Amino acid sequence: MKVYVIGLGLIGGSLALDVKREFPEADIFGIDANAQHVEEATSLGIISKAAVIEDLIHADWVIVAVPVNYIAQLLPQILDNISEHTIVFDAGSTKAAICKAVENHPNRRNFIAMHPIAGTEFSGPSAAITGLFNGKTNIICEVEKTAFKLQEKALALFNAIGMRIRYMDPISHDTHIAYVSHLSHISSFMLGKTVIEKEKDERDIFDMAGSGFASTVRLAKSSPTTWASIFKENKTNVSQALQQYIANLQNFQQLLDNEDYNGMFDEMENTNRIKNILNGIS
C-alpha cells in the first residue's frame, strides 16, 4: 500500500498518521514545496521519505491537502500522473472550484472531491494528530463521477479512520460551509484586530481576557495562508454571509443604544436554540 501526501501540514500529516494507524503496513512518502516541512514530517515519522509528482504512477493513494487555492491548479497535473488503480482525494474545504477544474479529465473517475470537517487552529507538520478524524463528518461531492470500485475502497479507509460520511453538491456545499465555518474564522480574526487595536492604549485588557475571550478568539491563530485562500476561493459566499452577519451586529448596536435591552433580551434568548443544535450534532 503506497500512499502519497502532498502537503504536510495539519491536514495531511494527520490523514497519514491516521492511515499509518489502521495500516501499518503502508509505505508513506510526502510531497510539499516547503522542503522543512519535508524534513520535519520525516523526522516526526508522518512520512518514510520525500517523493516528487513523478512517483505518483507508485501510488495506491493520493492525498491533496495543500491550500485549497492550489488544489485546482495542481489537480491536473496529479491525474496525468497516476495509474488506472490509483485514488486520489483532496482535502479542500471549498469544492466548486476544484471540481470544475478536473470534470473533463480523462482520469476524473479516480478522483474523489471530499472535505473532513475537522481540524485545529495549529499549521505545520508538527500539528498533525492521530485520531484528528474521528467521528467527524466527511462531506463527499460528485461521488457518482468516481468508478465505484474506487469508491467502495475509499469509504472503507474513510470509515476505517472514524469518518462519517454524508454526500452534497459542490455549490451546497461551498454555500453552507461558508457560514458555518468560513465566517467563525473572519468573525475570530476580526475580533482579534478589535482588540490588539485598543491594547495600544490599554494594556492591560489581555490580564482581564477570560476564557469567553479566548475560546471566541482561538480560531484567529490559525494559518493566515491557509484561510486566505479558501475566503478567496469562496469569495461570493462569504462576502453574503459577512452581510447577513453585519446586518445582525448592527441591529444588535442599533437596540443597544435605544435602550431596547428587551429586544436584546429576545435575540439572545432566540440564539440560545443554537444549543439544541449543536447537542443534536454531537
The other form holds:
There are 2 protein chains.
Amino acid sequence: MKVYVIGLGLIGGSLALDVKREFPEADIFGIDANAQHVEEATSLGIISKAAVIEDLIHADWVIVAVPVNYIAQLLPQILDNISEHTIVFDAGSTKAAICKAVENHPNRRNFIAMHPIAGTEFSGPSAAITGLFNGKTNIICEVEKTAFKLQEKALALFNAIGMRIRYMDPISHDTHIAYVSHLSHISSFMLGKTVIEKEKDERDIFDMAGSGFASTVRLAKSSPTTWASIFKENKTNVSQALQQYIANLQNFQQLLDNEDYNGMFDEMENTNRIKNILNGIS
Amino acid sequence: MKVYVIGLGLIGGSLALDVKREFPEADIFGIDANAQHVEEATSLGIISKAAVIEDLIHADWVIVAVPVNYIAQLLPQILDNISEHTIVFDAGSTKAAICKAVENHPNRRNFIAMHPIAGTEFSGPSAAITGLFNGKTNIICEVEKTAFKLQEKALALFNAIGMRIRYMDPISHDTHIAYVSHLSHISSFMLGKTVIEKEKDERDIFDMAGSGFASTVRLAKSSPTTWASIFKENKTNVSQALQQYIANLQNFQQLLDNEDYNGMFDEMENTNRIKNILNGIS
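Starting from the form predicted on its own above, please write out the structure of the form predicted in complex with another copy of the chain.
Below, the chain from earlier opens the complete complex, with every other chain and molecule after it.
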C-alpha cells in the first residue's frame, strides 16, 4: 500500500502517523514545497522518502494537507496524475472553493472533500502527533460525488483513526466554520496584539496574566501561513462573523460606559449557556 | 486559631481549604449573604459553622472574598469590628477603590490588599478546590500600609499555600489587569454571544466546534455576578482596553476586506511572540 502525503505539517504529518499505525505495511511518501520539511519528516520517521507529483500514478491514497488556498490550485493537477483506484482526500479548513475547483474534473469521483476538526496551535512536521483525530469530528462534503467503493474504503480508514463523520454541503460548512472556528482565531490574535501593544515596555506585567488569559490567547500562537490562507479562502463569511463580533463588543462597551451593570449582567448570563453547548467538546 | 471567611465562593472557599490544610487546628467560620452558600460550605466541610460580622472581634484572620464592589463597601465595617491582632485580607480583582475605601481607617494597618491571580470558570462553594493558589502570582498593593508584624505572618501563610508574591501600587494594578485579565473575559463572552446568536437554530453546528473554540470561549462560563462587579470597579481601564481591542479588530477586518493577506500575515506573525510571553503561565 502506497500513501502520498502532500504537505508535511501538523495535519498531514499527524494523518501520516495514524495511517502508519493502522497499516504498518504502508509505504509513506512525502511531498512538500519546503525541502526542510521533507527532510525533517523523514528524520522523524513520518515518511519513508520524498516523492513528486508524477509518482501519484502509483498511489493507493493521496492526502492533501497544504494551506487551503494551495489545495484548490493543486488538486486538479493531483487528479490528473492518479490511477483509477487512487483515493485522494484533503484536510482543508474551507470547502467551497476546493469543491468548485474540481467539480468538472474527470477524476472527481476519486476525491473526498473533508475537514477534520482537529489541531493544536503548533505547526510543521515536529508538531505531528499520533491520535490527533481520535474522537474528533470529520466533516465530509459532497460525499455523493465520490465513487461508492472509494467512499467505503475511506470511511473505514477514518473510523479506524477514531473520527466521527458528519456530512454537510460545502457552502454551509464554510458559513458555520467561520463562526465556530475562524472567528476564534481572529479574536485571539487581536487580544494578543492588544495586550502586547499596551505592555510592550513592561515585561513584568505578564506575571499578572493567569490561566484565563493563557486559554483565551492560545490560538494566537497559530501559524500565520495556515491562517492567512484560510481567511483568504473564506473571506466573505469571516468578514461577516467579525462584523457581528465587533458589533457585540461595541454594544458591551456602550453598556459599560453607560454604567448599565444590569445590562452587562444579562449579556453575560445569557451567554453562560455556552457551558451546556460545550459539553462534549474536549 | 479562628479564621473568618466572608464570601464562600470559588476564591473564599479555596482559600479556606488551603488554610485548613496548613493549620489543621484552625476553626473556620463562614459569612455569606446567600444562606444557601453557607449551608453548602458547611456540608462540604469548607467551614465549620456560620458567623456574623460582630464575631470578628475573635478573629485571627479575616478573608474577604465577596464580589469586588461589595469589598469596598464592606471593608470599613469589617475593620470596625476586629481586634488589634486581627489580620484582614481581601482577594478582589481590582484594588484602587478598595484601598481608597479604607485609606483613613484607624485599623488600616490590619489590612492587606491582595489579588491572587487564580481561578477557574466555575463559581460557588462547590467550585472550591485545594491547591488552587499553588504556583500562582499574588499581587499585594500598598504593603507599606500594613503593620510589619502582620505582614510577616500573612506572607508566611501566602508562601505556605504556594503563592508567588509581587508588589504593585493599586492604580498600576488596575490598569494592567484590565488588559491581561478583564479584557479576555469580555472577548470570550462576546465570542460566545456571537456564535450562539448565529447558530441558535442549529444545534448540530456545535459538532463543528473544536478544542480551539472551547479554549477561546472558556471564560464565557464565568459568573456574571463576579464580572459585572469587576467591570463596575474598573470601568475606565476596561473601557480603554476594549476600545483598543475593537480598533485592532476593525483594522484586521479592513485588511481582510481589502484582500491584504500579507498585512494579515504580518499582524499574526507579530503576535506569535505571545508564545514566549506565555511560557511560564500554566
